[in-house]
Structures are given as C-alpha cells and as structure tokens.
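A single chain, nothing else alongside it, follows as structure tokens in the form predicted on its own.
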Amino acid sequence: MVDEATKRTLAKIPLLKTKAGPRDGELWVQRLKEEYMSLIKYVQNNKESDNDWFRLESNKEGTRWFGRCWYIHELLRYEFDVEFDIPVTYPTTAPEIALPELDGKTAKMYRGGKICLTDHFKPLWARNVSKFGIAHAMALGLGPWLAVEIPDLISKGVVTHKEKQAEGADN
C-alpha cells in the first residue's frame, strides 16, 4: 500500500512514544514536545532532499494548527492555507486537515475544506496509533493528497496560478 519512497520518508520521521491527547495535562505537554521534535526532523529531512512544502505553527496549547502548504506544478508554486484541530480523542483519532480555500472544488474533500483521507491514510493511522503524529499526517495524508488533487484541479481550471489570475485581470 505504501511505496518505497514513502517508506524511506517515514523511516526518517521519529515515532512518538507518549499516548496522550489535549485533555491529558502533563502527558499532553510531553506528547506535544515529541510532536514538535518529529515535525522539526521531518522539515529538516524535506529541506535536505529539496522537498520543502509546508510551514506549520500551533496555538499555545498545541490544539489548533495552521500555516501554509504549497505544491509545485510545471515550475509554478501553488500555495494554500492549511489548518486543523487536534481531536479530543487524539492520537486515536487522526487530525482532519483542511485547505479552506479549496472547499467545494473537489469531490475528495468534506465541508470546510477538510481533505478526504479515509481510504488510504486512516487505516495506516489506525495501525500505528500513538506512534504516528502530525508529521506523519502531513507525510502520509496531505502530501499525497496534494500530489494527486492539485494537478487534477489545475488541469480542470479549478485552481489557477496567482500570476495567471493577475494577467487575466489586466486584460
């Protein structure tokens, strides 16, 4: 189900040890530290392999995450806001990653711009509960979703590059 390149990427993302969610007090603080360490390592790995594609930050409690992600298609960079909340049943339940500006533009999305991860990502998450974290959700969830959906949305004219939009406005 997972290709070799994905397996290599995953092998470089540290697994998490603390099984805790936002309601678990000090255990959540420990889990959050592990989440940040895993995310930092994943971002470093991406930069080293010239595959830098997102920025994330969280609120003070680590329960609301937001940032930007991008996808390069035919040498043009398409950027999107990304956001998600940590479910109260985390890490048993994976976060639902949303790209609000794409809401309603593809069938592989739920209300509010939440990307559909049911078939491929959620079974992997379920088999790795508590070991997987936010970095894994980005690597196994959002990354592959962008790689499939964005080129399709571009080819259909649903998503256009900002420079092309500006050119159209000038005419």
Contents of the next structure:
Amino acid sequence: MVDEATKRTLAKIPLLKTKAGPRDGELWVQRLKEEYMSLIKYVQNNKESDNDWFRLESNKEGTRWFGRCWYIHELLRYEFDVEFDIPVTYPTTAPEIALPELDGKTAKMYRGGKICLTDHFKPLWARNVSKFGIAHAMALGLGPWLAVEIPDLISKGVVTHKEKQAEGADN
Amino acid sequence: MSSASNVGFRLMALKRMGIVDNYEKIREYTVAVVGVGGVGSVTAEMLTRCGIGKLLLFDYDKVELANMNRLFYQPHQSGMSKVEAAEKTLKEINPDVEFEVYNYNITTMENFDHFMDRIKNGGMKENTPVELVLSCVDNFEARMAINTACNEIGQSWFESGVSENAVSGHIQFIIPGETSCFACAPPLVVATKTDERTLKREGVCAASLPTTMAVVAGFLVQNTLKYLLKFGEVSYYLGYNALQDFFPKYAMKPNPQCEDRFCCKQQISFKEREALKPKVEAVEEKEEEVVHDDNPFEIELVSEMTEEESKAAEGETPELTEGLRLAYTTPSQNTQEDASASIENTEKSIEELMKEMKGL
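Next, report the structure of the form predicted in complex with its partner chain; the form predicted on its own has already been given.
Once more the chain from above appears, this time first in line as the rest of the complex follows.
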C-alpha cells in the first residue's frame, strides 16, 4: 500500500465533508471552501516539516487549477508547472494532475502530461470518496510520482537543471 | 455504382438469409462513439462499413506516431485531431454516413453540457436522441462522465475497455435503471490468472495490442448491430481473457444504493414501467442443476482478497461469475474510522481563502 511517511502526511490533512462537484451549485462553493482550507493546512504542514513542495491556485469557479511544484535533487531545485481540471464527476473521480512540460519525456504519463498514478491510488481514492480532496490527490498522487520519476529523468538527462543549462549557454 | 450500394450488397444478404428482418433500418440510426483511439476508431470504421446512418465522434486527442501499433490511423495523419482524421477516412470509405465530430474533453465543465445536449438531440432528425452511445475511452474519469450523462438522460450505452496489460477486455451494456450502471459497483476485471496487483509497471503506464483492441471493437459493434437491428441476444457483460481464451458472460442488476442519484431515479421509473406491462406467462425453461456429490480433490473456492481488504469491504458485494472479479472493494457507508480530522467550518469567504492560499 502506501509507505509510512505518506500515511503520516496524509493523516495530518483535514478530511472534507461536503460531497459536491462543480455541477452542484451552492454546494460546490461550500466544497471549494473546504478544498482551500484543506490545501492551506497541507501547505502549512509541509512548511513546518521543511518539505514545502508546491503552490496551487484556481480560477474563481474552482474548476481549473494551476501552479508550481518543485523537487530537490542533490541540492538543486527542479521546478515544474502543474495544472488540472476538476472533472464533472468530481469527487467520485480524482482530478488528473498534469505536468505539461514533461509531456512526451516519460512513458509514465498519459497524453497532455497527465501523470500515471499507481494501482493503489484509485482504490484508495474510491474508498475515501468525498472525504479526500485536492490536497490528498497531491500528497498521494503527485508527491510520490515526483519522488520516483524526477531522479530517474535527471539520471537519464531528460530533465536538466535550468540554472545549469543557463550556465552552459553562457560558456 | 455508388460505394454505398457496394457496401450494402453483402449486408443485405443477411436479410435474405433470415438473420436480420430489416437490415436497411441501419441507415436511420445514429451512434455516438466517445473516444476514437484503439477501440473507438475501429468501432467507427465497422459501423461506417455496415452503413450506419450517422456517427457522432468525441475525442480531444491528436494522432501520434506512438499510436501506430494500433489499427486505423496512418503515419501521415499524425498531428491531426483524431476526430478530424477519422471523419476524413470514414467519409472516403462510405460517403453516405453523416458525421458530427467534436474535438474536446467531455469531462470538463466547459464541454459536458454540450456533450449531453448532442446525446439528447444529435439523432438523424435534429432534436431526437442518438440510438446508442458507445464508450471507447481509456480512463475511469471519462467513463464516469458518460455514465453520469446517460443516467441523467436515460440513454442506453455500451461501456468497453481493454486492460492496461493488454491481455483482457470487456464490453458492458448499460440500460439506466434496468442494468447495473458504471457507478453501481467498482469496475469488473477479467481475471487472467496473472496477478494484476504485482503487475510490473516499471517505465510504462499501459501496454496495448491491436489484436485485443480489435476483438473488443468486434464484440462492441456485433452487440450494437444486434441491439439496433433486433436479432440474436445482446450481451450485458462479455469479457475476453486473451491468455486463456476465456469469455465470461454476466448480467448485473442495478444497485439500489447506487451513489449516482439519477441511477436510483431511473431504477424507480424502470420498476414503474415494468409494473404497467401486461403480465406475460413465463415459459419455464428447466435447467439441470449441477450437483457435486463428491469432491475427491477437496476443491474449495478461496477468496482472492486479502484480509485487510475483506475487512474494509462493504457487506454486499455482487456475486460474480467465474473469471471475473471487482477491481477493488469500497467500504460500506459510515463504518470507517478516520485517523485524520475533518475540516472545520469557517466564516471566511472563498475570496479570502484564495488570497490566504496565494499569500502562503
């Protein structure tokens, strides 16, 4: 299943209460508030444990999310754009988190740079429908994905550090 | 001679041979194919060659060279949207077919209402529904979106799929209210005697074989034809296990506690419709009961679920036929103990929260 560290992180993210998707009018507004509160708490937790790794914001309807995520490898910071839509079937189905700039660079992605989640993610999401929100999707989906894929992509030379690249260009 | 009459000749023979009563009816029917990838494109081609009246195609993807292990698309089409490339090829094959194609993602708020509208009003005569929706998508989110739309409209549809390891597939016929919808239970998996849980996914997400996809497309269109032209028996669930060449068949009633409220509504109206029907005297078909008097090898059926999963499983899981299992189990309502606390109520407005998030 999920490793102990992820479990501990997950346990500290507040669960959501309102089962509503973007087609549910006022209920969605309530859900969106809960999403934001849960995300704010998660980011604060991350900061406290010196593991701050993403920022997200949304359009005013809360249906489209975008931001940045980063991964530290050998003391260098690798940063990527993150984006996803909230599907009409949310929260029954999880958002499909995408890192568009890595599209085509790894087979562990579906088209458009949507990350390929582990077999554990969907059952876990299904068992916690409506209680899990965007923060949980980040912690369970994107977090572990970056931890496995980014070091691999760096070792293959597919992902290079931006400053290093710049230095290379200067020389 | 027009290509249409060429297309028709062998098919009309079906009528002469007494298989189908009225094959020409196919020209009056509209089918929506959602997802025109490995399964959907072949499905659309088969329907085109069968002389279907109208096709609605939905897909947001582009043709890529990486798709060339599958049928239908050709290397020179790479970069084109799949729906555009498909329409072009299919019109060349049979110019009599009408097309409506949409290059968008049906699961987003932007497009979902339009998608529903085209299912409701995209038939051959405007403002009539399509006869059938075929789901040929490759992900859970899109299947759930189709399920949501079809439950709301009361539209019959077929779900289809090929497993990520490419060695099994299935089709499922869903009549809202009458048969199990896609949200009634966790998805079914065709067991292939390989342990899917230990599936090696190093370096890849999914494999694909043109063979498995073609078999599934064939099942899908065969059952579409049987449904539209009213011959033979339409399968409710038909699985394909490519490793053992085993084809489990199965029918599942809807779940009265389905999470989709429109499914529950449809179940009620189905029962009402059934109650109004004149009672037909049941013709008894006696089937010999299988009785095992002895069991010399002491064969027992052992659950494949782990103990942990069984504990978390809901009380009622559907009884499945041999060769099928649920993709996962879900807990029964209100039985979970959560380690984490729920969110607290707030007086803050959404704008304030958005600002707070930005300020972090």
